[in-house]
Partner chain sequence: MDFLLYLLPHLLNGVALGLLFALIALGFMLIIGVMEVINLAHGSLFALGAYFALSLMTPDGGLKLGIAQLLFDLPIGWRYVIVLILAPIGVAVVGMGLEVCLRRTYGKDPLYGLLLTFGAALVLEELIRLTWGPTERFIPMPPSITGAVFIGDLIYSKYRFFASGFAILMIGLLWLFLEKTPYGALIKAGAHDSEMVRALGVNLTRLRLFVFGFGTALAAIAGIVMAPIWGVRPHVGVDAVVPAFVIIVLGGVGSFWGAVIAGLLVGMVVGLTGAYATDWSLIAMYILLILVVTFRARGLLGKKSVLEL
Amino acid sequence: MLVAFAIFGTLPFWISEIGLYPYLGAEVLIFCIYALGYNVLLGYGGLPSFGHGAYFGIGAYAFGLAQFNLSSSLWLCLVAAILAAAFFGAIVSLFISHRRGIYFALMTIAFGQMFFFIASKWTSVTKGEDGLLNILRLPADFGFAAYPIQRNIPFYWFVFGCFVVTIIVLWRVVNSPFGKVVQAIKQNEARTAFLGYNVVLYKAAVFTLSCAVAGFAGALFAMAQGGAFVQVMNLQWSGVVVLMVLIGGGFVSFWGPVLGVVLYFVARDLLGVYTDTWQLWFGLLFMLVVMFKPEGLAGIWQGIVYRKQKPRSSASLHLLVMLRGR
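Show me the structure of that chain alone, the form predicted alone.
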């Protein structure tokens, strides 16, 4: 955690030196928040959602609509985005939380496409394909002082603060008794139910939590882009977060989604300079990971650390056996 905070906390000071730009850092952090929230559902709960972009988009639209119609307070607009995504996530969870496996996944696609269709056609509210434009980066008012975030560098620091808070909250959640029950459901849903836990309720709760985090990330993305767009709600964008989490190694590490997000944006901005088909190469990389190292980047790192520690552990065990023999 401290390493992640150190790297992202100093990013504005060195990102320009490697030929990139500060806005990219803010975009990476926003998708890190999105992917970490999604990984609570997939990596820890074993619940695959292929329509999660819908809640990302709902958060973006809710932030913009709250800004235009309710309040000019940044905090109230962010709360509105989180609550809107959590509300629709909770409604969907009523229909899908008693399902599992492929049926759970297919129903998430169905609901995601339904929200995408509504957002596309409800032009009086969402403006359809044109998007909800002119969303402002409202100043962060802390009572004793207001912090303007219109420019990219101050906006990055604000998003970094949101990233830190999200990390701490989600880390606490996955290591709490609630998080342990969710992990038990992933391992064996039937046994967890036999132990007396309400599996359906826990699945609904973790789905709603993941949707709320997606809505929070969507609100930050709306500020970054200056608008909310229906394209982020389609099936393709829902698939992107799945790729990020799986390539990064969300199944074996809390930090896997962060690695996956960084790799995705590096591939987009570096490979994109040389070829318009960078997504093809990223897709091939995903295939290779699935075929040869399904644990992802985090799994590769853990394997390297294990191999380094194994000889030392074997030598220690051999010494212990000798001492006991004597």
Given for the second form:
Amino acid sequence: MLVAFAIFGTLPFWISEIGLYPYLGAEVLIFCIYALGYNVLLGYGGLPSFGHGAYFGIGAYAFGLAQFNLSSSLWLCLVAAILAAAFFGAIVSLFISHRRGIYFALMTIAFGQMFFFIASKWTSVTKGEDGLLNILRLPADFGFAAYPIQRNIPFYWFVFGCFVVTIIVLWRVVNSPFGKVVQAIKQNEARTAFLGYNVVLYKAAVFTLSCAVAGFAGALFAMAQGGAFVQVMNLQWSGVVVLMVLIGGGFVSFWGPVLGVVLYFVARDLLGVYTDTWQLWFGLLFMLVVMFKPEGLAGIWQGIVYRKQKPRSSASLHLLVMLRGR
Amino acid sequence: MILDVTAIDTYYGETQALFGVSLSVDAGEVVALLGPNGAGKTTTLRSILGLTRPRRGAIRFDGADVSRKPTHDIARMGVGWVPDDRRICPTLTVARNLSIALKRTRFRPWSMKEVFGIFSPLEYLVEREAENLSGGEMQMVAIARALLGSPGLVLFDEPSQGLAPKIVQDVLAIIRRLKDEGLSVIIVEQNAETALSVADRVYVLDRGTVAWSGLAAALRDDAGKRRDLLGA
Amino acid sequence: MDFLLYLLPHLLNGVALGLLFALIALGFMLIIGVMEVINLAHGSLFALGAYFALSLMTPDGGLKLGIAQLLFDLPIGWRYVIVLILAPIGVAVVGMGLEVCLRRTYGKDPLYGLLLTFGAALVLEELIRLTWGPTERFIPMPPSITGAVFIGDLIYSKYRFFASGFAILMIGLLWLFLEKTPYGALIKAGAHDSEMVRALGVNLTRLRLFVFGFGTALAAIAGIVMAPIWGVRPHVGVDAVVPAFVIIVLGGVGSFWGAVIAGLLVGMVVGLTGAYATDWSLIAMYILLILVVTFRARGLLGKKSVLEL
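Let's compare: the form predicted alone is above, so bring in the form predicted together with its partner chain.
To see the whole picture, the full complex is given below, headed by that same chain.
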């Protein structure tokens, strides 16, 4: 949906017209990055990670720490954040990649809680509940020119740029042979293994990738907020991305998560004005979606637009079998 | 006819197992369902019970359409089942395995005393944990369990499987007793001889269709026909 | 020698915790047995039990119904007994509601059931937070079970003894229910072979509903009794599912005494780590989960393949 590009690409121009503000746009895009990365794991891979907030948080802290201790180069700090999140993701993946379903889910919760605990306790590094403050939005130095992104509108453009890059990367991944295997794993792990693929390795890879993206988003969030806070690593926040991705329709569409993120923020900023209970409604909506329309918003959209849409998942195994020439 | 199965097509997932199978059983009749492995005999029983509901066709039991009824309702109407793998709960005693089967239907009830009368060893096994029973003992419990449910029709799936000949004779005697009481029986057997010795009518299944149906006497007396249909 | 004596109260804590964990796990296990659903919201229902108890024990709990006043006027001992009965029933109702919601996911990819119970856990936690606030609450207890008791030179918490004793009683009652009553036989048979039980005329849907309610009521009772030990906070929910899961993986799904023994083990671990640093006891549980799943959970029991998904 290039519509998305159009909308987000022009956002700062119309956002104030509708009574909102550019910072919200940045927030939305950051969570879109987070959710899109997460969806490669859940929507495409069928692997339920309920502790992903940990990697988001690790990315945020890593960015801040890199900024204070390593360098004031924006790019270096971002890379540090991505690598840190990917590193911890890879370690965790060692424990969970041979698992599925409930074992996988509970392990991710366990690790998520552990990271949360460590982050809360290791106050010398993370400053605990207060958060790691004074994280700056470093200027985007492209060598030929450095653009300060301190103010919200330039910052928004920067995040938008990151969003575009993320989409390109993830789109390529998801449509590559690697992506096809991941989808096949979701459909039928045993059969995919039978076909000769090292499913454990693929699961580890996709998990680590989603952690890396989460870390990237976390770093951007740290810049947005001016600090890294431990709350994003707790279970509630880890749950939020699951809710967004599913409601949006991550199971059937690459763009689903974007819809879910937008809906979440609409609920927060519009509903939230009237009532404190908006999160409850969002959660209930999630339950209803799982019960009645697991394809989510994107699924509804697809139902309207493409009446005879072949479900994404079943295509993969056939494709795989063809690829393997059997 | 107490049971009328009309042209049912039953599937396991996307694989069709039964193709237009029809059969009927009258009150007080013993009907044998014969055929080789995989012919669809057990599938037919499961379709009647509602465990694997047919996609097309109709099943009527005791005057009511049960094609779409849930299994527990069909059972409550008076259909009893003695599955080929007995399915006695191993962590329960014989007594408790039997007690959960007690129910009333419009058919004649069987008391525990009566059931012990038929299966005298059961009285001594009552407190035994089911996992410590022999094959023959489990079969007894399975049949007793079916009776305690006050059935009008009992479905026996491979009742002679794995049993000593003496016990097989006991089982056949019970089936004859049920017939005398006016109850109906469907007996599924790979061992044609066993089934034919007690059946009134026979349906021979082959790859999901009824290859032949008729009086048991016809097959009993005609070895040639038996060989053709059943390869025995 | 002194070291051991120092450890003793923590061991006792561990026993009390362990028995209560076992109770949660047994309810969790009953549900898995009869319907093969891993209820991630089990912990939230555990927490809900404590909160329901709070509202029934004291008007501070926010209950503004007129008839509730009858309850508040009772002497605290009687009130507590009644609350121990009423609150779990309330939770059972919520649990049964959840089972009805889950029905839509039966037969589909188990991932959906998992997501649904996860969502339910979040929703319940949010509901609790909105209704009773995010801060820690305290349930008034009858003085007969609170306070200190002296054994030799050491001071022990009277409540831990009560909690242990009560848990033993509940476990015993549960055992009697499963082993000696016809309904217990039904549940065991249904867990073993749902098809056969249907063929015996049992309405499996109703059975499942009941077992879900029953299992969650057990969690609620554990929640009420554990309230003074663990504290009454909205977040407690998640932390309660983890020991239940660890216990059934350790003790074997379907093994009653396996769950009890595993429960005691887990309780000991948590209780003893609590001796060194209270914050760490919770994390000890998560570490235990990671260790147990990494080393022990391998193709668990042919029938319970739901755990493998």
